[in-house]
Structure formats: C-alpha cells, structure tokens
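Just one chain is shown here, as structure tokens, and it is the form predicted on its own.
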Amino acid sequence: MSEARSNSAPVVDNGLTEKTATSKTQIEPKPTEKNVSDVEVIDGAKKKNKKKKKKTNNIKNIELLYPDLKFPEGEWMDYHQDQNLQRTTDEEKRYLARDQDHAERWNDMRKGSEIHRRVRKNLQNKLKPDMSLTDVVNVVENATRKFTGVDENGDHKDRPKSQGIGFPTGVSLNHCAAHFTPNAGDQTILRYEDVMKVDIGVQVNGYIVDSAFTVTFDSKYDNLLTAVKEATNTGVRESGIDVRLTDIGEAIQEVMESYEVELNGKTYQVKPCRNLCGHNIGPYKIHGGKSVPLVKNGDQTKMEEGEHFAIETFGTTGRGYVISGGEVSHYAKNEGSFPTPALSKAKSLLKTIDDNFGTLPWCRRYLDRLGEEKYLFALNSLVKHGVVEEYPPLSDIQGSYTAQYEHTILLHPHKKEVVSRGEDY
C-alpha cells in the first residue's frame, strides 16, 4: 500500500499573527485516487510504480511473418572480372529468361537465410562465458526448429526432411576448427578465453543455407577475427561464374596471412588452415564436389552460373594444417545403393536416418531426440560397411587457436548474392 503525505503544511510560528500565517500557509491539492495508487513512499520520497512488461516470444513459424512467402533478398554484388562483363550489360534480358527459371529455388534459400539471421540473433543475445556448449546448440537448435515448423507443434513435424536443421550446429573451441558438436552427457562450458566457431545449417526443400562466424569475449583475439573475416570477405568478393578456384584461394591466402596477432607476448601471423575449404552445395548434400581453397593449389576448376557455394575461412595462430581425431559427433549416410544391413538393429537405424535426414548430416544427440537407445553397435556397423560417413573432430596443434567465417552466395546469371549477409556479419 503507498502512503499519503498530510493534506497541509505545519504552520511555523515565528511572530506573524494567526492570520498571516495561515495565508503564508500552502495548502498541497489531495492526491486523487489514480495518483494514490501510482505513487509509492519509499524512504520519504515519491517512485513511480513501473509495471514490468511482458517479453514475447519472437520465435515462431517464419511462414507467419512473411506470409505471401516471398523472403527478403541476399546482398547484391556486382560481377567485376572482365570474363563477366557482358553478363552485367545484357543483365536484364538474362535475368528474366533464366533466372526465373530457378526463382522457387532461390526462395527457398532466402527464406532459410532469413531463418539462420533470426537463429543468430537470438543465440548472440544469449551467448555468455560459463554456458554449457549442450545449453548452446539447444538454443539454436530449438529456434531453428520453431522457425521451420518442424517443432512438436509445427506445420512440418510430420515431414522432417522438407525443411529444418541443415547439420549439426558447430561450436568448435580454440584449436579444434570444425565438425565438433557435444554428444549427450558432454560437460563442456564456455569459457571467458575460449574462442569458440559458431556454424549454423539451415535447410529449407533441401537447399542448405551454410554460414559461421567465431564468438570471443576477450579483446586480445581481434585481429586473429578480423583476418579471417576479411578473408572470407575477400573470398566472396572474387568469386564469380567462370571464376578458377585457385584464384579465389590465392586472394584469400593474401589477405590472411597480412595480419598479425599478439598473445602472451607473442606475435603469430595468421595463417589459413590450408587443408580445410568452402564448397559448392548440392540439394540434401552439403558438399556438392568443388571445393574452395584457402591458398592457391593450382585448381583450375571454374565456378557455374546457377550454382551455389559455401565460402568460409579458417584462420589459425598454429601450423595452418588440422587432422582428425576425438570422439565423433557428425555423420552423414552416403549416396548410392547399399545391402540391407544383417544386424536387425543397424537395419532399423537405417529406416530413422532414411526416414528423418536421407543424406543430410546429423549427430548423436538427434537420434537420442527421436529415441533411439543403444545404437553404437548398430552405428558403428553402417559406417564400417559404407552406408554412413563420420566426420571426427577437425584440429590444429594444441594450445593455438582458430577462426572461422563463411557465407553462402547463389551465383545469378548477372550478379551474385550473399544470401546469408545479415547485419552482424
């Protein structure tokens, strides 16, 4: 309950008569009822009662907030190699004869990017030193989930493949680069020093919007950040239809490797994990066949008018090459034909992979969620006889420490467009 002052002032007696005083005397107006009870008294002063507002929940089906279904479009960039020059002139009549062609297509990819700009948002509002990685992924996992309509009350949870998760959310720390996502029971926390990759996949009818970018708290990782940044900037910039791939590699090699980053009292250049690559994808494949490179290795290969690729970089303050190995998170069923499996419990995991990912990648904690129980064995089997891939953990030498950006582009016939571009990154 607030409390009311007294209606009048106290009367001070300092020799004027009664009836000067009381005409000195200022005489407050009565509160009304409404001020009564807005006004509180605490410690003899007046505060405001402020009504805590109650946050809504934004994630939901992205078909709700857009819903003629037409998705906001990428960044546009101009074609600048000479080889492209005619298609930027003519670009009107191309656009119109076979871009349209692939508009559905296209859709589809801006409406995942759109999804993986929300997904991303709601993590880095989150994101915090001493989260578990489990607590990490779950919330970009769930959101993505809601987003997409595959969720337990979703449009789409009767039909898991048609759009959703694209991999595995990576959150790959200090000198592991990529392919780590913790498997159930794991008590990894996220630390002030860690610098950790965020890589987030999102599909929508199977075309996989692929894009990352590196989360440190502390200010020293900047310029490792920032090198790898720019590089993968650079490595959108060059990329183009008739473009070789050595040369989209060889302008991110430069760039990388003209930074500088001091730890401890020692400086590192930066260099880029030169095993590692961006990608072209394929609809449900993630890795289409071309690869990207970070240095010039003489790929001759050309990037394609209607093709989309994944360009992403790694930076490193290690030797610039990772190996495999650790415990394995991220699997993948390989395309092709294979002989029904003997063991009755490997032939029943191959109907839930069939079922919910077909050639899409997925980790352990997944079939967990659709309840599978004791299937290692069953596992380990498919992957002994081909059916399924694993992809270990990727690392550079202990003690160093990795960064990583990546952007998805869809190669137009007369400009290119970062689709997953969003304002943070």
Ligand code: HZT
Second form
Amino acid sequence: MSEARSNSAPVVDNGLTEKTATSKTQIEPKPTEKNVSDVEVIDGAKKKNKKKKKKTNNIKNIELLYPDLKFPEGEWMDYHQDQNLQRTTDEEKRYLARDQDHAERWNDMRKGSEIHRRVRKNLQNKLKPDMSLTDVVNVVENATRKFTGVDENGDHKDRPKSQGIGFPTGVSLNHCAAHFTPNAGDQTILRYEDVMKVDIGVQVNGYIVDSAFTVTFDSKYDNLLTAVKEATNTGVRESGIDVRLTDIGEAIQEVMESYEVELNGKTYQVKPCRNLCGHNIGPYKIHGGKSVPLVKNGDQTKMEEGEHFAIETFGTTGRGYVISGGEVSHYAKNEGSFPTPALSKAKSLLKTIDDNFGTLPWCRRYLDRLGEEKYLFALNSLVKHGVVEEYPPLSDIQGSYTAQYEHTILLHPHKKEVVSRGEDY
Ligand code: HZT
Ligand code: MN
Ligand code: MN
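Which structure goes with the form predicted together with this ligand, now that we have seen the form predicted on its own?
What follows is the entire complex, opening with the chain shown before.
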C-alpha cells in the first residue's frame, strides 16, 4: 500500500460511528469476559461507559449527507509492476484532462462504496451471538435500501433498478464459503463459535460494489482471518493493467499457504479454495467473464485499463475445494434471449424479475417481499429452460472453517483505486 487514503468523508453523526471497528472485524467481548475498553476508571472505581454516546439511528438517503453529490474516493494505489511504471507519470496528466469522461461512473462506484462502508459499520455495531441470520440480512438490506433512497416498497418508481441492493446478502457459516442467504422460514442462529462470511452488494446505476468480510467472536480463528485478509490484500496489490490473472493467483496462494491455524489441538495449513475466484464486473452484471484465481492456474488472460474487479479470496481448514449443495437462495437471469415461457405463472414471475432485478442477482426473499407466492414450480421451470441460473451454496467439507475477504477495485489509467476500502478492512 503506497499512499494514504484520500478519502475524507464529511464528519456527520450518522449514528454508525460510535464504535471503532477492530481490524479483524471480530466482535468482542466473549460473553463471559469484561471488556476493559467499556469501563472507565473514576476515583479508583470502575464505571460503565456504555451509555455515554447517544446512539442516533440516522440512516437516511446518503445524498442528504453529500449535498454536492461528490462521493469520497477509495484508497489510491500505485501500479507497482515494471510495465506500468511510466503510466503513473504520462497517463496521470492525460487522465486529469479527460477525467470527465469517466467521472460519473467512478462517482457512482464511490457512492456505492460509501454506502457499503456505512451499511457494514451499522451491522458490525449490532452483531451478537444468538441473532438469527434473517435478522442479520435484514439489518444489511434495510440499511442499503435507506441509504440508496429506495422507497418503502423497495424501489424507485420513476427509475427502477437505478440503485439499491446489488445482490443478495451472503451470510455463509463455517464450511459454507459462499452464496448462502436465508430463505423464508429459515431459523438459523449465529453462534459464538461460528465463522460467518458477510458478502454485501450495493449498486448505483448498475455499477456494483462487491465486498465481503468475515465475522468471528472466538479469537481461535484469528490466524485464519489474517491469512485470508492478507491474501486478499496481496491480490489487490498484484492487480494492475496488463497483469496476468495466473500471476495474481500465484501470489494469493503463496501468502495464504504461509499461515497456520490451530483449532482444538490440531494444526491446519490454511488452503485457498481453489475453485472459487474473483471476477470482473460489468454494468448490471456481477461477473463480466474474467475470473481471478486463488492459485496459479496458467490463465494468461490480462487485466485491462478501465476494468472493475472484485478481488476476493477464501481460505479454509478443509479440502480447499467447494461443492454446490443445500437449498438454493441466489438466482440471476442468464444472458441471451429465450422464448416466452409457456406456463402463465412462469411468464408473470419473469415479468417481476425483469421489472425489479433485470440481470442483477436476487434471492427468494426478494420475491416474497414483492408479494410473489407459491412461485417455486414456476421458478424451477425458468431454471430448467435456462432463463434463470441458480447459484447454490458453495461448501467445503463438513467440520471445516472457511473465511473470505473481498474488495472492489477500479483500474484507472494511472493508478488503481480500492474503492471499497474502509477503516475496518
Ligand atoms: C453470483 C451470484 C450472486 C458471482 C462471486 C461472488 C458473491 O462465485 C465468476 C467468478 C452474487 C455473486 C455472484 F448472487 N460469484 N462474489 N460475491 N459471490 S461467483 C463467480 O458466481 S462467477 C466468481
Ligand atoms: Mn462478494
Ligand atoms: Mn465477488
């Protein structure tokens, strides 16, 4: 990391700042321990300091907090590869001149990122063992709706799909690495010993910010989380214009495998999940066709100027290979055109999908809140005909633990911007 954040958000009491996030997004304390930072020594006596700062739950349209609609930049990072050295000088001058071309797109990404930081901060302040996963995703998604200014029913009436949730909130536990979000009636409770990957998407005019972190309460997982956070930061550092995807994978793998974690007397070398990957992102498209591996895989494809990538890594105490399984919650429309569904229920469901999500991913809960009922047969028919793609939960072996960190980066001509970077990760 070469430069300090140029990100200076206006100082506003948005009600989300009363607790400083720990660097590992670990929620403390253990239920049985006193947290020293919560007490103040006064006249030799300990006094609770908890109620000192008033919590104002001021989550509102983020445009009210940025009246000029210019959103803060992410972390600027120099390209460090040899072939990019002269870009930082020559290109910087040209870039500043024709800046305006892409300014709106970058500003949309920065707006989505600022919302992402505030949404996750709000969640981090509320997370406790024994919350239900449904409550967790509702905290995230309701905050995203408010910050993006979508109305009570979920969407802008004038400009549907213009901003809001980018994809279903992932809350995958333990051996499940990705693509779990509760369906209606799910009773899963977050426990003290769980390892939860929180994957949040925010989109502004179709530009998706995709960023994830891992939540634990028990410090025994610290090395696992550090391994994955460092592996992701390595992927971010190695990324750049003309960099080969396989070389990024090789660097990620080396860092990931340099860590060990001891759990219940057994030592595990942290492995990357070799069949999971980062990806580029297109307008209203969560995966744009390029995959960023977590291991050296020989892919000679290069990153290109102007692209927008989600750099994500997963580390595991298991096999390092995930398989699809469990009830599906995540879906997205496939590319291409398909005949109008024969089934009238499938046809009307497809209209709901087109009107509300287009090509963005969504989950069953989002259909429920739009008033869709008994749609599973119709949905499965759309899946069977290839109109809709299922994204089932992805899990390593039973009993293993997986962690994830993910950032969205922008490859500007002269420098890259880690647009989702925050104080927390
Ligand atoms: C698919 C469906 C969703 C994209 C990565 C990812 C969460 O594993 C090419 C590379 C949300 C996202 C995605 F609902 N996936 N990032 N964050 N999941 S992916 C993928 O399917 S496709 C990686
Ligand atoms: Mn993600
Ligand atoms: Mn992603």
